[in-house]
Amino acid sequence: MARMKYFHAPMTCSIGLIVLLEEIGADYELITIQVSKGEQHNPEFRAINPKGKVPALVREDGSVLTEFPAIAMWLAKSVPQANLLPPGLEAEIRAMELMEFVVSTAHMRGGTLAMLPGKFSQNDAAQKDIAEHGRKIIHDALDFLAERLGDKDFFLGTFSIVDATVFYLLQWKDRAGLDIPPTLEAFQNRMKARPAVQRALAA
């Protein structure tokens, strides 16, 4: 079978999946798509992912997986010995619940408004209001996540796909102008101490 190919873009959610690929010791080729240059719309990439966005994972059999939660769950389930999910249905649905909240609410709603207000208005004053609204959505999400984490080291008790998901969101601290709750600051530092995270950040 061919080697997996993982398509990512700098400063996007795709860093979270690089963390997971490194955690499971996957053999993969990392291919960078420069979103700022519009490379996600190139015919070559559209042939791989017609949605025109990252992440996208071409698996060993040539089939393509897209969307962060789907790829994360596949990695966890296909390499169970990596323990990226605690056992049991309840753990799986709680993992999906938290991942979807980060991706759909904090990222897609809050992050898009906070970091790309120009997509919604050409008016400077309106863009400022849009960005501030986006930051409020993210801050509310971060407060919720800090409460869910509590005094645990990781969201589900042990390291899981949820932690890689929250980690990518926290990486946008400076870009989005975020204030991170102390609980999540400590969590981020724990994550950065993991060898897989260090390899992902260096990639």
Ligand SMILES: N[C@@H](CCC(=O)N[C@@H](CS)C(=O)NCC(=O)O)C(=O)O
Contents of the next structure:
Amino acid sequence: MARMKYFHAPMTCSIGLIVLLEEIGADYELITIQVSKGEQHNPEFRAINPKGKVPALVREDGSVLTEFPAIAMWLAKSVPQANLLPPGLEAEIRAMELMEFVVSTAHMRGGTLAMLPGKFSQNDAAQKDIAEHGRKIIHDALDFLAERLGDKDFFLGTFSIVDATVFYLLQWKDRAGLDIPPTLEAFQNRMKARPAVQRALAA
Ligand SMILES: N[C@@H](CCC(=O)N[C@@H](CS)C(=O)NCC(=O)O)C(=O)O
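Please supply the coordinates for the form predicted together with the ligand, as a counterpart to the form predicted alone shown previously.
Starting with the chain above, the whole complex follows.
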């Protein structure tokens, strides 16, 4: 069994899984892919993840796991003593529901439009409109998430894989030009007080 390798890129969703790897005290090598320089398209990285995306986790048996919610769920299930997921089917399915929403809607749809409008048009005015539309999608998602969190400290009551997922989205505040609702700002500060999150941010 070899040491795990985790491929991440600065300022991306991959920070959320560093948080989880740190929470469980995993033994892993952190490998940086500079997405801004297009390193995700290098043949060496494509051999690991043909999708050309971070995050990617090479596990101890050499097999590769991709897609944020899948990696998060695998970490939670394979290290149950870390309590990254409350027990029971209901908690598991609510975790999937919330992670899918953050990744598929807020990130992949909202975030892509808000932060990468140049992928869709070369026209400056059109890019502004596209980015604004993306921001609206994220802001609607943030309102929903704030409502879901309510007065709880964490989304499923106790700290879980969902919190690390929402955390990465909130980290795009400046990059995407977001207004974060106060409930989620307090949540973000609560997350930043966790030693594992501090280690992840310093990584
Ligand atoms: N659905 C994927 C999304 C991964 C993703 O979009 N990663 C971005 C960084 S946040 C990336 O690697 N982008 C590089 C590119 O698309 O070229 C997941 O859940 O892991």
